[in-house]
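Presented as structure tokens, the chain that follows is alone, the form predicted on its own.
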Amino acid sequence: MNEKVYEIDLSKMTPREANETIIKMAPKYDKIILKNPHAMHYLIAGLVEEVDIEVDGSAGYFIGTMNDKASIKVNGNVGWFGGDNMTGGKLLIEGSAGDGVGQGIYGGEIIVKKDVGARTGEIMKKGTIIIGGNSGFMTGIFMMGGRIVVLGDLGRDVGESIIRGVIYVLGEVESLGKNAKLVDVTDEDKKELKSLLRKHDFNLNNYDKFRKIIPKSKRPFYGK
């Protein structure tokens, strides 16, 4: 069975005209591919099918926002908020990405292949985050449960008033914000992120050397 692809050119569309043909025609065909893109916002926002979607170049803020089934993929970089409140599907940036990368999600994946700004993963509740690159400041504040792994360098303020989830980390960790702690993984630990950073093509020779950053309380506002 041919796979059935459609091809939408952006250069002369609003992103609301964008997203609109998008969600007509995400039903009917396996594969939408967006020309054209010039780094626009908003773009595949609030999508539900089970589509495979590729930006071809570049796109701007909250790229995938709300994605509940897609699968994405930008040959590109973006701009803040890549994957916002996404509820499952997968986001793959093979570029850098600005600030809040996953701000909020519930589930899914989103893989960036290189540099991500600050706040990575805020507020975040499920799902699984991985940056093939560095991670800016306050990565996983606030963060509530899920999975962040980044194979570069952490920057200050590393799971501020993080409550749940965990972030492993290959490189180096500026500093740690209030309620998290450094910790050495387990072999269980090395075993799911060999698992998991395999799925993606992040071939690694050595697990030994990542660490993980967890809550020290699981209630760090209610008293001592």
The other form holds:
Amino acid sequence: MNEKVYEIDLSKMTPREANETIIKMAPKYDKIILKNPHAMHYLIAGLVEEVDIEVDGSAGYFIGTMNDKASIKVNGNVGWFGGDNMTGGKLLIEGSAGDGVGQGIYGGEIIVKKDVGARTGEIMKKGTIIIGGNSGFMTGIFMMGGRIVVLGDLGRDVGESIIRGVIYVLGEVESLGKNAKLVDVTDEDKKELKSLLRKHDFNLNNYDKFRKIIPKSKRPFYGK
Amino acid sequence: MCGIAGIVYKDRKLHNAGEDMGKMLGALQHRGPDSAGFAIYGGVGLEKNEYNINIQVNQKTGLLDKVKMAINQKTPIKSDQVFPSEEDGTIVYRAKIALDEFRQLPPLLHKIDKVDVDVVVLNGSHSFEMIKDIGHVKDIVEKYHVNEIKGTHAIGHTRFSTESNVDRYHAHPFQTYIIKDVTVVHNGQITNYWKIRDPLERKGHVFETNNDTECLVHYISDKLDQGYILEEALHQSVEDMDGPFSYIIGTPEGIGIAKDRLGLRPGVMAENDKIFAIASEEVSLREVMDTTNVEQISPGEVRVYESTPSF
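Now that we've seen the form predicted on its own, could you pull up the form predicted together with the partner chain?
Up next: the whole complex, starting with the chain shown before.
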């Protein structure tokens, strides 16, 4: 059966018009291609349909916010808060991302092929975030669940005030935040990482080098 | 929220800096509708001792003549230009003058400011052209023929006013006269403003407003005057300033950006063989270059691109 594809030219649309068109067309097509995104903010906001979407260029802030079932691929970079509060689905970013990618997600998968900015996975509850490059300051701040996998280096104060969840890292860790501790991965972790990363076309052969950041305490007590 | 942008042409030759900066700021219009401004360096073509002064003057009868008289008492006006403004009953008057040395400029600007309450000196500069006004980028570009301005590097701003007045003077860039031709565009707030301002005032630096952006440009110029290079001055500012900020400094040698330690304001950069560019968002960079490889400015990070000017 032929795939039903719909193409939207965003060059003369506002974000509101773009999102209204996407939400209207999503139930009718298998795939939507967004041409000329020109780093537009708030693209594909609040979409709950199951559909493939390809963004032919870079997107701005909050791409895919509250996505539930869509599989979104961005053939460029994204700005701040990519995949914010996603509940499911997938967001694949071929380039780099700004601060707060995966902020507050409840589920789903976010994959960024290159570097990202600060506060990756801030207050995330569930779901998976994979960063192909480096992740900056306070990665996993206030993390409450889920997993972050970073194939490059981590910046200052990783896992600041982390409560639950896990941050896997292959590279260096500049410093740890409050309530975060760095430990070795287990054989079970390595098996899980291998399965996850192969699924997303990251073919590594050094799983032994991974380490993980987890909470020191599930009920941390701050101050005296 | 405000939008900031900066560009350097690495060959140090004159390029269409006005047009490029107009496009970069136009793409950031959504970050600030109140006012916009440019400092475009290198294409002014003044003699070593010459300066351009931009003055806002109310159109009431005889006031412009008083301004001209105040300038001519100090030094003859060599040429001038008027930019009318129908909306608010003012004009922007630009006069070219010559002075024996730079330190004569601040007292002259002060004297012009005192001519009348309806006379406001916007800036005085040697190596850059300052354009700033209330309204949208495209209107300002058209009004001041910004697309015709050449330059080696430039900074610019779209303003979303949060605290001080929305008028021509409070539009960015801000300039200092502690040393020659240093400008700033700023997105954010300096929350320990008085802690920074007090020691600068005790040293004799004059503040014209209560605006934290003015504080920033005085602070950096004071450091440069002490012998810091721009990169060192920006690093020191990250240590000394509290609050969310990212700001770009322009000097005759180049531009530099600093971002607060928590990274609460955005900043991205990209460069190729020809251009080094900084902006609040990628959407601005893509107006002047390929943005396949955009770098995030990290919390507390400083980036500078400078070289010896040919002017």
